[in-house]
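The form predicted on its own is given below as one chain in structure tokens.
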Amino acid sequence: MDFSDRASIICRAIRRAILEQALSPGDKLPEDTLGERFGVSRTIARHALGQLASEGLVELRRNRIALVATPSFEEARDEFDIRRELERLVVRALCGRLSASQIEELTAHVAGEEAARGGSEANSIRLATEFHVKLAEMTGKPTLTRYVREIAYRSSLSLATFGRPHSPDCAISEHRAVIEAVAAGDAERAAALMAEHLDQVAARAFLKARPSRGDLMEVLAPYADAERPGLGARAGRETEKTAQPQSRRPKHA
């Protein structure tokens, strides 16, 4: 596993605790922190957070001080702005194209929306927004799918600060009647279902309390766990090539 690797492991388990709302907006993310908890050096976790930089997840300030975002009202509503743009973009592009399989897929990934209904708010927040996320990289075009999946992430965090994200039962019949449109080769139907169904999920938002929250390593020790086949092998190999030099270095100078 190389150095690329391990960062978007990290970038990975960093974003889905956002998703999950397990981080909130304004929680720092120090990189020795990171490095410890993922078991990496400073300078993976560092270009971990460059990366969810550039997607507007982390904020980068002075002194190496990274937090969560925070975005305004302002950039919320125009992020929905430009989400319902793009995601017209994405149906429209879909239609009359998905396989029997991509259909099957979709449906199965809306079943386990329901599946999900009555239980935690923060794994329905994740998989209504991986349902976007995996109609855009349906479509095969890289720059249309990295910019929505960008966007969802950010329009996610938007809502986890100023409110609800989504109500549970609403998003599952609207997700399956995309679906149906998009299926049927309907574009212009799958086109308005599709920014009628994002408006709706700016419409639900309202404005409340964040909870408080644990300590950062408490908060990422379920992700980092999650992710740890990939890395634990590599950090103990690194973690003796460190250690062998040491030991060999001459005790005067």
Given for the second form:
Protein chains: 2
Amino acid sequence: MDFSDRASIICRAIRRAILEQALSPGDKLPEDTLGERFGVSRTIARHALGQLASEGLVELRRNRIALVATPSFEEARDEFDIRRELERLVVRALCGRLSASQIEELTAHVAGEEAARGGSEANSIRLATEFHVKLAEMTGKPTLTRYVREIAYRSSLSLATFGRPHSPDCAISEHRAVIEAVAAGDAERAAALMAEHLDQVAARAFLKARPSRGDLMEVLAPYADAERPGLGARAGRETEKTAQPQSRRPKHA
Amino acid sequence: MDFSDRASIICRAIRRAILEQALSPGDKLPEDTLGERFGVSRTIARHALGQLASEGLVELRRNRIALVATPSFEEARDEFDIRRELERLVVRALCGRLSASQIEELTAHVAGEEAARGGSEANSIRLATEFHVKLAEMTGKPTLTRYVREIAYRSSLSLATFGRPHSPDCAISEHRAVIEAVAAGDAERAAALMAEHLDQVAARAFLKARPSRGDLMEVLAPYADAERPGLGARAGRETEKTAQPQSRRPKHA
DNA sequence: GATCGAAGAAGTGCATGCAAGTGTAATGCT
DNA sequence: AGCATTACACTTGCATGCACTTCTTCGATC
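Form predicted in complex with another copy of the chain, following the form predicted on its own:
Everything in the complex follows now, all chains and molecules, and the chain you saw is the first one.
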């Protein structure tokens, strides 16, 4: 699926940056800056952006700079619904079919999550997401894997937009419970645990329709005429940090 | 999602060609032939192929001509499993939320399917697929729509590889039943009907693991040493015609 | 006659160049 | 000063060109 061509390298880098929230929704991704950063031409950077756009991670607007996608609240909710069904399929497919070494790998991964509890939140989010992706990969079903991966990455974008501070503690024990049920071959219980886990994640993140950032302007619109506080954080962040993982020389020539 | 840029035009054309089985699994899609045909440069054709590859409709191999994807039997089965869950979400989301004009549109579409019964099989397949896509679009959920569309198009590829002659008669009445249940707002029944319908489609198409074409060579491999009948239809078709959507008549010849 | 190998053809991988569109800062006008 | 306008720099859209890889065909060899 992903080849070793240079566009895929850029894709992976950006995906990871998104996963670790080094890139946030709305961040700009200019083709030439990207190409420069990765030592390739705009052609390749452009190709990578097209790929990412088709995964829903990047928003492409004609004649305009590409942006990291900003999922709406409704999209985020709907995608968790999809994700629940997809990952139910994953654990069902896996039940009783996991080798000892695979179970070992998953257990080790969760141990890694445990170890990262003190560390950065970005790292915890990355590990948690990778757990789900790893599970999907073990099914050996390419399309299912692709969809779970895409939607899991999109989720991290949603969480960045709407999520409150991540608390991965419960998630870890839920991961363990899923592994245990899958290893025991109890498909129904595993599917139920996974669905519940994802519901919990969604609930912890943004169950109540709290429109943080992004939609703020719409919500404030009725009041906006009274005062003009400066359009809020959104615009500020966008211009402030323009692109890549690492620095990009101050705008202005 | 799809813009009016020229790459998207090529994408749409190829998607439609695949849907109508004017393009079959394994057909070659050379960049420059494609570009020539559509009056654009290789750059654009290449971009379109990348897009289609990310949708699973095209297979890209480094330094080699792109091919229309050839889903394996396992992939086809797995994708129908995914599709069932996805489309269950669709009808659930739609239940009781359909406007009169939308119901009218769906009913008209099914009438169109009815009218096409005497016509070409390709046309019936296209209409049946478009019914599902139309349903998904009505949810207004972009990600769900995208996945259903992708996987529905992939299904048509699977059907081309493994399906026996399509018999759309029962499918039409099943479509009607789904519309009726959705219009009535009976979510459980609608979901069940949709799931059953898709199971039926899969069953009619290839429930028994019949490896037609494509895998034929593998199956025949043990016997191949005895005789050399010329590698079958596959190689012949591939070299015979190199690319294009329109004007692809004879399957023999 | 069949097999192996090399040269040409066909095709992709990628960078670069130019035209057109977009945002922004400077300029002129009221 | 405030607003509209214009000019310019930035960015994308796309075609073309060149290098490299793969395929094919044809000739040499056994």
